[in-house]
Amino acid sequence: MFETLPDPKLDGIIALMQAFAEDPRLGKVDLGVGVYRDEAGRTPVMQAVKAAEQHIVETQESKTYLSLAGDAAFLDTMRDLLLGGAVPASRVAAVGTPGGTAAVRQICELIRRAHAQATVWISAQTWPNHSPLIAAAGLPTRPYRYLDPESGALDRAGLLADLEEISAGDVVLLHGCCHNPTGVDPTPQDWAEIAALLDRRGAVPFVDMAYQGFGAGLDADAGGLRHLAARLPEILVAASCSKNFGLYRERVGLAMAIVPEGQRARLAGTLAGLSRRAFAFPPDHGGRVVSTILGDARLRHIWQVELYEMRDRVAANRRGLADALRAETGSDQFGFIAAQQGMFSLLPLSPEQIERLRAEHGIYMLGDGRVNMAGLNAQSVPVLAQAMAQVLR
């Protein structure tokens, strides 16, 4: 029966990984894959993670199933990390998921079950997997303007104008911080205006939080989510621990619904039922690592120091690239790179220029110009700047 299946279209990021691996050049630069890398190009295991894993190995006495929701300590500590007490626990229902990707998908399934006619609004530039995940749940999407390509900043007026078109019951997908792929985040005032608009229009925010701690700091990065939670009756959240705990392969995620008092049990049961039909019990090891770190003051301090060192290295790469491009091009047209946050930026390059960077210089990035700033180091920053200056001439 399988001969009827069409040939699958290779995912753009996977295709880029494959092409990079097959490139024999020694000086090649990978700016496509969205993982943190240190100055030596490695994705290290954090020391806090190693210590937590050692503790788990020494003390864990069973590998039996937990509840469909997952480890209660993981859910509680992640709720506190994300919300910081912005709403009482009695309004929060959550389940563990196999990574942030599954969290997004489960939230989409929850939307479909609650309101199948809802349109999910997504920023015009967004994580490539958002649209397929939403479509797989059978939900329609509409874009809203986000990035101003001229300034490399938020298109505030365009965003607010587009969201004025949303209908009651629609869902607006927002990146909690360190927007992927633009690196452009709303200010606290922008978040306040977005919250007021959604409240007035009767729409539900869906916050994807994948990079908490990689921007202004753990609490500041959650400021927009916490403002929405304090202002609006219903919030949907998908969170990932891949980046800020370095637990990529452990697949640690969380799907959360913030609802009015008295509705928590219904949402918790619905989320658990959706998990049962998709993957049953969520993986436990990575979540237990997170709860062990967050529940221990010493390990939490070690983790936060490590996290901020990663954040600061990415920020230094941003400043270094902006400075190098200024020197190479004689203009400040790329100054926005230093002002943005998180691991990603969109470089204003044409597909032809991006192909020249790959073919002539061994520099790999996605076709839309998305680059992983954590993939740079002191040696590759000037290489990229010189190569960009050449293809831009």
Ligand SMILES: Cc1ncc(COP(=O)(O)O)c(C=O)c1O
Second form
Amino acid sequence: MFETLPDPKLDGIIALMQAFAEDPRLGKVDLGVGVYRDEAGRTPVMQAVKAAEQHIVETQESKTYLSLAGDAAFLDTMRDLLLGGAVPASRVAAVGTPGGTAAVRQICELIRRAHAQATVWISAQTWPNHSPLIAAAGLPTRPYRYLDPESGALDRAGLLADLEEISAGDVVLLHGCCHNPTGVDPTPQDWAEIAALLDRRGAVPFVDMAYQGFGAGLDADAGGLRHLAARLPEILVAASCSKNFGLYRERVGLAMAIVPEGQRARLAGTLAGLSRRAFAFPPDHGGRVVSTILGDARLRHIWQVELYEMRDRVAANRRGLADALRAETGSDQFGFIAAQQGMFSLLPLSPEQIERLRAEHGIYMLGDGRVNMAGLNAQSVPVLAQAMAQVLR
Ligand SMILES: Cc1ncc(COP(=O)(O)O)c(C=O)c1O
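Let's compare: the form predicted alone is above, so bring in the form predicted in complex with the named molecule.
Now the full complex is given, and it begins with the chain already shown.
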């Protein structure tokens, strides 16, 4: 039965992780995998998470099944964190999912059920898993321009021009904040223009929110989503708590559909039915940690302080690298690194230069030049800047 099965292609990030693990050099630097790291290179459990887990261990009396949608407190607190009251709860249907990945996948299943002819428009640079997840649900994708490689900023004119071609009922996937891999986000003015365009064309925005709190702040990072929610009749959302709660392996996420009044129950039932056929019930523990934190003023404060510490460390690495590159190369060409936000930037390096950084300097990044800014520290910032200056010479 399995002889004709093609050999699987190793995922680029997983292959890079393996190569890094096998590299015996002491000073090697891992900028590949997209997890937060502290100055010592660790990805610690947040204090607020530990306290919430302790509370759950002491008070939880049963682990029997919940509804297919998962823990209602998780869904309600996350709805408020994401939407901040931009739309009434009566317009929001949501289900818990195993991480943001499954949220993206389940939303794609929902799109196919509702409108099998829909094309999902994705930014030309995007999280490498977006295309495969959309394709797995049987939907076609089309790219829209996003990053202006010259300035390292948003190609606003290109984006708006490309989205003029969308058909009514098409879906436009947008990163809520801290765009992965570019670190470039629309301004509030850009969001308003995108919302107006989608409204005019009858297209549906699909917001992937995986880094809320890592950019300008919890509310500001959701500003684009909230603007869309206030303006348009239908919005799809996939959210992940992997990064901002550090709950990566617990698999915490949710799929949300914001719909006109009167349609909530149909959407909630459809999403629950799709869950039933994919994984039935979402994992509970991580979602319960999130709702315990968000529902308790003291824990929420501790969490927010920790989250902003992570955010500030990444931003300091960005400034440090931009400064070090200015000093090493004598050029301002890398100033965009400090202006971008979130964990990722795309460095303008050729495949050969990226390979030289790995082979000659033990510096690992993805093949398109994506670096995880959280992987840097005071030691590795100058190492990277010097090595880049060398391979760029
Ligand atoms: C843009 C984006 N969406 C979704 C996810 C999904 O994360 P997870 O499934 O680990 O919650 C990620 C994780 O890297 C991401 O970068």
